[in-house]
Each structure stands twice: as C-alpha cells, then as structure tokens.
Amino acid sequence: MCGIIGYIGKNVESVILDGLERLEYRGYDSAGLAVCRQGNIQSFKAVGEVSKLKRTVKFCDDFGIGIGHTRWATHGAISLENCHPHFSQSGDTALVHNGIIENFEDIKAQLSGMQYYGQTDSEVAAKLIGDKLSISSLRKMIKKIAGSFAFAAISKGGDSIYFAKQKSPLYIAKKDDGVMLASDPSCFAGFSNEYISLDDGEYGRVSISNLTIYDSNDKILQKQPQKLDFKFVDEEKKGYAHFMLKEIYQSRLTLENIIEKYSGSQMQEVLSQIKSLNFDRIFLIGCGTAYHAALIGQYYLRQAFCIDIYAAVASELQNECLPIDESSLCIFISQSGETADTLAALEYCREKGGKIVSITNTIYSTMAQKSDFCLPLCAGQEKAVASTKAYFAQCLILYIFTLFLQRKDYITSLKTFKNQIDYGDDFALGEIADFISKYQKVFFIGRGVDLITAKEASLKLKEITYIFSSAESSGELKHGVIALVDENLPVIVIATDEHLFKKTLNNAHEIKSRGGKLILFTTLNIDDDTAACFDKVIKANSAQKPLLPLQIIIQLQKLAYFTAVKLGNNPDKPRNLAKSVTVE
C-alpha cells in the first residue's frame, strides 16, 4: 500500500516531496527520497508523516534524478532502518518498493555474505539487483521475485531511472525537459497532460532522452500514452478541522456532482450497453466500507428482481465455489480502484467468464482499466482514509443502476433527495460522542437494512476512535450475543423500518433489562414513552424508503468523528491504516 516516485529534472527534491504528499494516502508510517548529483547519492529518511522528513531534506534546484517513497509497514517495524530506500551492498543502488516479495527469505537465504540493516521485504529487492545497475540486474532481479511489485531505482553516476511493475500501480510522464514516474498519475498533474501506464510483468528504464519498455518476454514495447484527464486540487480544509468532517458535509455535493454526470447521454450510453449484456446473476464484489456499499446494492436489486444476487467480501471470493461463469455480470467496488483482494478477484471473475463492471472514485485506476464498463462515483478527491462521501456515492450509483435496469426515473428522485439531506445536530451528536468515549466498546445493532448501516457505522468508530465495536442482528442478540451485555455496554439502535420497529423495540428493551445503555439512530416518528426507553434519541429527517441508509449513515459517520476527536485521535490518519490497500 505504499507510494513510489521518481524524478529527473530540476528541483528535484520539491519534486519529489511535493508527489510524496499526493501519495500519502497509501501508507503514512514513515517517508524517504533518496537523489543522485555529480556521481553521488544523497538520501533523507523520516518515520511518520511526510512532513516529518520535509524538516530534514536539503534542498538543491540544480538537475538531478530521485525516487521517493511513503510506506505502509508490511514487513518490519516502523523505524529508520526499514525506510525506504534501500540501498544495494555498497550503497551505489538506492531503490523503492511498493507490493509485497513472497518468497523474500528464500532469496535472503540465497544471497549469502550480505549485511542487512532491517527486516523489510524491499531490502532484498535492493541486495538482489546490485551496486551494478542495469537493463541486465534488474531482469535478473525481477525474474526470481514471486509476489507484487512497483520498483523505481537509481545508481551511483546514472543518468536513468529503471523501473519494473507486476500487480502493483505504475506510471510514467516524460516531457523534454523532465521525467516523473508515480504509483498514482494524480502526481502528474501540473507536470504533463499524459501518461503511459505500465501493464503487468513491463519494466525499462527512462532518461530525459530516452525511455525503452520490455514485456514479460523481454520484447521491446511501443506504448501509446493516455491523455491526463486530471486536475489536481490543493484541497485545503476550508474552516473544517478535518478532512474527514469536510468530506462529510460533501455529500450533497456528490449527489449534484452524480445527478449531472448521470443525466448525460455518455452514462446512460454506459448503462444501457451494460443492460443489454446477457445475465441471469449479478455478484456485487467489494471489501472493507465498498463491500458494505455492496451489501446495499444487493438489498436493492434484490428488492426489485427475481435473480440470484450475492454480495462478496472481495479476498474471500475464490474460496466460495459461487457460480460465476459467462452469464455473470460481476460488479467491483472500489474508492481507488487498486485495492489488491479486489483486483485478484476481478481477475478471478474474468478467467470464469464474467462481465466486469466497475463502481470507482479513479477512472484511470487499473480496475477501471481491467473493466468492461466502469461508472464514475464522481465524488472528487477524499483524502481522509475513513470512506465516507464515496460510501455515499457507491450506494447512489447502485441505486441509480438499480432503477435504470428497471426502466425507472432516477434523476426525479435524487433531486428530491437533495433537498432532504440530514447533516443532524452537532451538539447532540458530540452529546452522544462524549458519552460512548468513556466506554471500551460499543455495539450497533438493526434488522434488514439497518443491519448494513449497522455494519458501515461499526466499521467507521473503530477505524478512527479505535474503541471496539460490533454490529449485530437485533434478532440475533438472544442466540449468544446478549452475553456480553452489561451496565458497560452502550448499544446504538438503528431504525428506519417501520414495519420492523417493533421487534427491534422489543430487542432494545432486552438489552435495557441487563443494564445496557440505549441510543436510537431513527429517521421514524416515535411517542414520548417509546423515547423514554432510550437514554438518547437522534432523529433525522425522513427520506424515500430505498435512501434512508444514506440518510442515517451521514449522521453515524459524524458520531464517529466527534468521538474520534474526543480522544484526540486524528480522523484523517488513523493508525495502522491506508488509503488504498494495495496488497492482498
């Protein structure tokens, strides 16, 4: 889940620190560059954020060539010695990685007589390709490594940076007086407008006059580039504390943003190819907050169709025997549109025969690459790593996607729920967060579709407050679960179902006999004395049947943030966590 870059040119250290920020979302546990001048190497290393080794880098405007890295720890610990780069046995190799080296003990194993400074993975790569770089080392290097892998690395004296990609993001722009390599073409932006993207099993090596590309059978490519259709936005956070919050009160936004790109002949060209495609089962295939958009989309298609339609945890697709073959259509989520597990599944659905669809945030991602169709979530840059405008989005395209195969009016509808959107009280939501703070865990629980916005809002408070939370089917709770109910246990009662409030009451006042602390989370309008079984009561205004999920998630994405914020937590960078899950 880390982010590589490379650079030849002038100010290369603004360069590269600059693209390092870009990529930040991929991993914030520690950030290097490393740039070679006159024949030698300089590198800067820091662990934490990327402005932590902007305070130690010594900036140069002259010509140059560097790569830069932000990491996501997989192997080591989150310390200087496993930042990257790393640097070959005597140093005249620095090189980055982003993707994960299976079988690296084996090759430490191999490469005897070698001293090694961490416990990295990439550290292996660097021992492996040598002091002597070339077009030579690196198809060596690359040839007995087995698993995912974006390298970048420079030499002692060079005037190229050599490159090699296999399941991980790659991309190159060249112009005449510059080179820019980046695990994201987002970096581009403002240095060309296109790019090449790098397939699997591709590597070279790139100067100011030269670029050459090999395949996997050491073939040299001719590759056309990509127009950038891209504008980088300095998104500034604009009086909000955070991000996150931002991102939040962003939603309605995205539904303009949804209602204009969707009204367009171009997506109801998309939609209508992917209507006439010939399916009996549709699957809905997504991980983490996507797979939860996707359990969304399967209550709706459920609700309107007679077909079989299942919602899959992405890295667990192969190990279910589903019937995925030639009448399937295959529908991925995914906010970056490079989360690993997902694009192994993607993969795994093609081979079966599957049309592939894809609902992403980054239409130049490589899951958009690798689909037949892809719908646009058009929610703009989300830079907190907790989804929450892009949750918002996934379950709009879904919905939309849902009534257009049912030849229904989309548009009328979302323009109405424009109007409705709930950003809720603040007060009483910070309220709420003061109280589930001083608690070690906390339950959601909810029937139908409340179970789902039960599930995204459990998954929200734990990613940032990092309190343990759990979702729970109310009618599940006497089968095992009311065990661990006691006077420390707040429990968050989602209701939206009118026809199912009476069970999920009956479920609250089980859990208020064994001393549980009651909230309801509710869009219905309830008496006094059923609000007096709760010790409080959030209501949000009501909407159309299908998008009160949305409706009540908004308001639950903002519990998390304001308790989040009570602990001092910083929402936007939750520990241990990153953006965009490269690595399976």
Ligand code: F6R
Given for the second form:
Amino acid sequence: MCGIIGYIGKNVESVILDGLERLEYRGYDSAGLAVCRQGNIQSFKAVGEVSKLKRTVKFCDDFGIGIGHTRWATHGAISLENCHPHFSQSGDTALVHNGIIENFEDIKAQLSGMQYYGQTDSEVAAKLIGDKLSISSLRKMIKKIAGSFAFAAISKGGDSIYFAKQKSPLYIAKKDDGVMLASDPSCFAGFSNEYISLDDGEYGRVSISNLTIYDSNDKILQKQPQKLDFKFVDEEKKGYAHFMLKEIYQSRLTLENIIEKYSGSQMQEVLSQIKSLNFDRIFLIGCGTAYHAALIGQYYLRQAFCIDIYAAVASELQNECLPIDESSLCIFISQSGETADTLAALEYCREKGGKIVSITNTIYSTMAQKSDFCLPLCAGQEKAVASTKAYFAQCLILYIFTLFLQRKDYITSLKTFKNQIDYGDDFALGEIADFISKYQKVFFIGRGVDLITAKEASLKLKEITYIFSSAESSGELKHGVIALVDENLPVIVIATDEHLFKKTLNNAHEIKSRGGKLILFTTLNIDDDTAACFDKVIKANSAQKPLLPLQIIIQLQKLAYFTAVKLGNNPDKPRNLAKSVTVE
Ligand code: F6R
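Moving from the form predicted alone, what structure would you give for the form predicted together with the ligand?
Complete assembly follows, chain above in first position.
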C-alpha cells in the first residue's frame, strides 16, 4: 500500500509534506522525502506519522524537485532503513513506490554487486533502475517487474520526475510553474483544477516544461486532462477528542446530505438508468465493513425481490465460481473507491460482462471511474481508520436502492429516521466499555439481520481495541462455539427483531448457565424479568424495522470507541491498519 507524491517547483518540502498528510490514510508506518537542488539530493525519513517527519525536515523555499512517501509496510519491518525514498547503489537515483513487486527476490538474485541496506521489495526497484535515470532505464525496470506499482523517481542533477503505473493509482497535474504527481487527486486541490489520470502500463517523465507519457507498447501518448471538481477540506476534530467520535456523530448530517442528494433529479435519473438495465441477479461486493454493508443490502433486496442476490467478499469473489454474466448487476461498495481487492473483483465482473455500479464516498476514485454508474455516499471525508459514518451511509444507499426498485417512497422514511437517530447514553456505554476492557476476549451474537450487526460491531471492537472478538450466530452457539463460554467471556447480545427475541433469549440463558457475562443491546421494550437475565442492558430508540441495524450500530461503534480510549489506544490510527487498502 502506501501513498506517493512528486513535486517540481518552489517550497518543495512543504508542498510534499502537505500532500503526504492528505495521503496518510494510505499508511502511517513511516514517511520520507527526497529533494534535489543544485545537483544534490537531500533526504529525510521518520518512523511513524508524517507529523514526525515534519519535525526532521529542513525547509527551503527555492525551486527544487522532490518525491515523498507514506508507508504501510508489506515487505520488511517498520524501520528507518525500510522507509522510502529508496536509493540506487551510488545514491544518485531516489525512488518511491506504492504496490508490491512480486518477483523482487528473483530480481535481487539476478542483480550482482549490490549492497542492500533494508529488506523491502521497493529498494530492489531502486537498485534495478540504477544510477543513471532515464526513460530507457525506467522502461527496462518496469518490464522486469511482476506485480503492482506506482513509481516516482528523481536523480542527482536531473530536471524531471520519472514515473510508471501498473495497478496502483497515479495522477499528474501540470501548470506553468509547477508539476505534481500523486496517488490521489485530492493532493491537487488548491494546486490545479485539472489532472491527468494514468492507466496501467503507462510510464514517462515530467519536467517543468515537458510531459511525455508512453503506453505499454512504448508509443508516445497524448492524454487530455480532466477537471478536478473537488475542494479538499482538511477536517478538524472540532471539539471532539478523536475523528472517530466526530464521524459517528456525523451520521445525522450524512443522512441529511443523502436526503438532499437523492431527492434531486440527477440521482433519480441515475437510479432509473440502473433500474432499466437488463439484469436478473445482483451481486453486492466489498471488503471488511463495506462487505457487512453488502450483507445488509442483501437482506434488504432479498426481502423485496425473488431474484438471486448474493453478497460476496471481494478478495474471494474469483474463487467462488459465481454465475456472473451479462445479466448480472454487480454493485461494488467502498468508502475509498481504491481498495485493491474490490477493484480486482470489479475488473473480473467487467470481463464476465456484468454491469457495474459503485457505491462510494470518493467520486473521483478509480472505482467510480471504472463503473457504469456511481451512487455517492455523501458522508464527507472519513479520516478515522475505522469506518463509521461511511458504513451508515452505505446501508442507507442500499436501502434507497431497494425502495427505488420497488417504486416506493424512501424520502419520507429517511426524514422520519433523521429525528429518531439515537446516539445513546455515554455514561452507560462508558460503563460497559470499562467492563469489557478488563477482558481478553468478547463475543457478539445475533440472529437474522442482527448477526450482520454483530459482525460489524465485532470488527469495530477488534480493530481499535485489539481485544480478541468474534461474531457468532446465536443459533449456532450450541453446535460448537459454546465450548468457549466461561466466566471470562463477556457476550454482547444484539436483538432488534421481536420475532427472533425469544430464541435469542434462550441462547442468552445457555450462556449465563455456563458463567458467561451478558450485555444486551436492543431496540425492543423488554420487561424487568428479561432485563434481569443480563448483566447490563443498552436500550436504543426504536425506528422503522429496516433501519434498526443502523440505529443499533451507532451505539456499538461508540462502545468500541470508548473501550479503545479506556485502553489508551488511538482509535483514529489503530496499529497495523491503513484507511485505504491498496494491495491485494
Ligand atoms: C473497518 C474498515 C475496513 C474497510 C475495508 C474496505 O472499519 O474500515 O474494513 O471497510 O478496508 O475499505 P473501503 O470501504 O475503502 O473499500
């Protein structure tokens, strides 16, 4: 994974650091930059966040040529040696890389006489490109590499940035007095309102006066810039201790944005066009939290239609022998629109002839560009790694989509829900967070749609608290999992469906008889005797049935948040994770 940036112009260090901050969602294990001025290259590196790099950099406002990188480690430990930029043998060429070089060990074995200071695949690329950077050395390098890459390289005394793209995103913006390359066009906001999007196999060089792009057959290409209709808003915490908490509290705002956008004629037209496509089965595809939204979408659509509807994990889609063809509607769900597994699944569905719809928060993303239709999430920038308001929005868009296909009014229902959203009682949630923070493992159980919420709540808890957690189907407990229940296991029971509650309650009793601690999250009105079965109860406001999973997840997101804070973790930047997962 990782984010890369290149810049030619004045104030190189500060422009690159600003860009790296925008790209930090792609990884924050280490960050580095290299700048060439008056024939010399100077580099700065730091383990950890871009803010740490900032403290080591010597700023200069003179004209220069620079590259920068923010890392999510794939090969090699999180260390200064493995931090980008990487250097050729003599140090005359500096290179940053986003992607994975699958054959780096073979290349290393073939390259004789090189001294390696680290363990990354990217350093091998720097050694391979060599000390004399040119189009020819770049071309030779990329033809030898198997895997994914976006490269930017500079050399001592050079006037250009050399670049190449294969399966990792790379964009260029060029003005008379500056050039910028980046993994994400959001870096261009404030610099240029036009950019060029590179396609796989393309490579070239850019200087202040010249841009040359070659295609994969080594022919020079003329590419037209596209408009960047985007303002970068550097979100602030605005009084919240963390972005995650702020974003949970932005659920209502997100809903308001969705109501506004999806009551307008533009989205009605997009939805009508999707509806008129000739499809007889629907696939809903995503990763992690977005996959859980796909499961919610599957629940909505299966309640409404008798056609095949199937939610799939993007990374497994190609292994599942699914009947994807010209009559399939393939809906891809992704906050970032850049998740490599989801993009690979999209390509696969496209090859099979499927019609492609994306539901994404990032309308200029690779996913949005590669789709026939895009349904925006309207959630605004999500900075915290753990997805909260975007999940809320993904489920809402799938709800809208289902009702639109049914020719039903969704706006009235969403407006009603807006006034019902329940952020819960912080004191009560804080007490439960205190309680579960003392345990090493937690289970979430539920039936029907509550099992999906259990999966999402469990993912949220584990990713930011590092407590082992698992979501189990209430009915399946007795078929094996109950063997793990004892007095050291808190079990969070999720119950929003009154028709399933009796059975779930029986399962809760089975846990209690074996010493397990029980916490109930419900939207149902329960009597005192029932409440007495549980060690703790959280009761959220009721809402229309299809929206209950959204009502209850908000409080479970907050539970994960409070537990992480209690344990002293930074919920915004959990260990080992990145906001956008751009490797398969
Ligand atoms: C969990 C989380 C991840 C993402 C997943 C997909 O809180 O954020 O599980 O949902 O990596 O990311 P997107 O939605 O960007 O495709």
